[in-house]
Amino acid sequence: MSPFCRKVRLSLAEKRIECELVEVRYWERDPDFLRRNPAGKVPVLKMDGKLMAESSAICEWIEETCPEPALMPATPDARVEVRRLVQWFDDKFHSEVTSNLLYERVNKKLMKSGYPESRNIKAGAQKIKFHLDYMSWLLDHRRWLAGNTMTLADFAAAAHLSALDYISDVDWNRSENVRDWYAKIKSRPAFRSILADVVPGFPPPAHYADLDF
């Protein structure tokens, strides 16, 4: 359910690079895992004999070593906008929404770290409205979030929203633009493994894997 893992998985799948998923209980601070990433976070990618950590660094490496199909635009001005939006979702959206909804509802139970804080859930439910409205505004002016072609920015956003959609925490009726955008991106072959995810104890809603909602 990690949106950062999902972003890397989407990048690999879009470029038709197969990967084997390994479940890691990172919160248990396993010494073997900490040797792979001293920060104790997922994702960690092992590829071509290298160990890589941090989703943005991994995705940039994938883009540089496997440039087709491109997930970063050709010009510096266009690339800086993609990076800005990737950071927006991985930082601002994550701290205001994902951590307050997904982590409270799912991660706490999996980690056995207490009960959900209703105050945090209410904050996340309120903040997501602002983010959906901002996405809608972007899509009023562009075909995709960062411009007229699909980029890593779209995958970063979809990684977070797909995880939240798994627990029915996205109001797709709030914006037709965002709903149409997500319908396009979830219909891509790269999204198939994401839609097949099942977390024990947390069955997805019926619409989660439905390409037409």
Second form
Number of protein chains: 2
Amino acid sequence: MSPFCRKVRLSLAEKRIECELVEVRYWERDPDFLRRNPAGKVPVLKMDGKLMAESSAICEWIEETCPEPALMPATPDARVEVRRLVQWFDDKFHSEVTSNLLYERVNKKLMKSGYPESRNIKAGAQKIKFHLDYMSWLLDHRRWLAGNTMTLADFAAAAHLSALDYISDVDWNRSENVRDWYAKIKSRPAFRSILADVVPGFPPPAHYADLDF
Amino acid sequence: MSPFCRKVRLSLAEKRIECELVEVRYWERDPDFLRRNPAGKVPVLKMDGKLMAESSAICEWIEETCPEPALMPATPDARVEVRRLVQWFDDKFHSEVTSNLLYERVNKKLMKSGYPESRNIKAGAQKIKFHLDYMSWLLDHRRWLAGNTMTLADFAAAAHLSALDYISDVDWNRSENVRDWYAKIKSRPAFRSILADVVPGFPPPAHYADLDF
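Please give the corresponding structure for the form predicted in complex with a further copy of the same chain, as opposed to the form predicted on its own shown earlier.
All chains and molecules follow, beginning with the one already shown.
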């Protein structure tokens, strides 16, 4: 359910690069895994014998080595906006929303690291409204989040939102254009593997994989 | 003292792009500033009338629009390592060290947001040892952090370490190769403006600007 893994999986799938998923209980800090990524985090991508870590670094590498179909626009001015938004979701959205909702409800249980803090869940449920409104404001001006083509920014956002949707924490009725945006991205072939994910002990709600949600 | 501003300032200076610094009390969430960057964070770079936010996005933009002297290597395999390490410092080092030391000792006072927590300072002082050792391990194999040329990874690391050095929180005696690396980077013309910084109420120690520290 890691949004950072999902972002990389979406990039790979969009470029039709097949990959084998390997589950890692990274929080157990297994020395073998730490040798692969001393930061102790997922994702780690192994390709052509090369190990890579940090989701945004990996996505840029995929983009550089397999540029078609492009997930980055052609001009520096458009690219800076894509990278700003990827960081927005992976930093701000992650700390304000994903950590407070997904990590409280799911990760804590999987990692056996305590019980959900209702104060954090409340904060996350409050903050996601601001983020959905910000996305809605962007989509009032643009077809996709960073401009008129689909980019890594959309995948970063969809990676977080799809993980939250798995635990029914996204109010798709809040704004129509965000819902339409998610319907578009959810119906891409690249999204199929994400929608088939199942976390043991957490059955997905019916709408999770439904393209007509 | 923001390490994220320092990283951008170092990139600009290395490429001899002059910039005017504007102090922002970003924590006061002034609406004018939030219009420039809705994330409410520094740095924000204005260039040719264009506003940009998020330090890593800005540094990639600088690299793309002003590629010489290069701060990114030429091959995707070398670039993924630079970006991994930039993220290492801006995410892991930042949360484990910079937040616990610089933000506790300096930012809290400037922002009038409470007193330093000795528990956090202790955690930061402990964690910085691991990070210096990791840098030392990298520098045993490489001339610079990400390989044999100086890159954005070195600037990201130097941005955090220079801010911590301002409050004497770096033990330069811990490893010789890290000290040598910092001496090399500190003596670059690009570093001059950083070494001239003064935070009111926090006079820098004598060794801070000393190239022979």
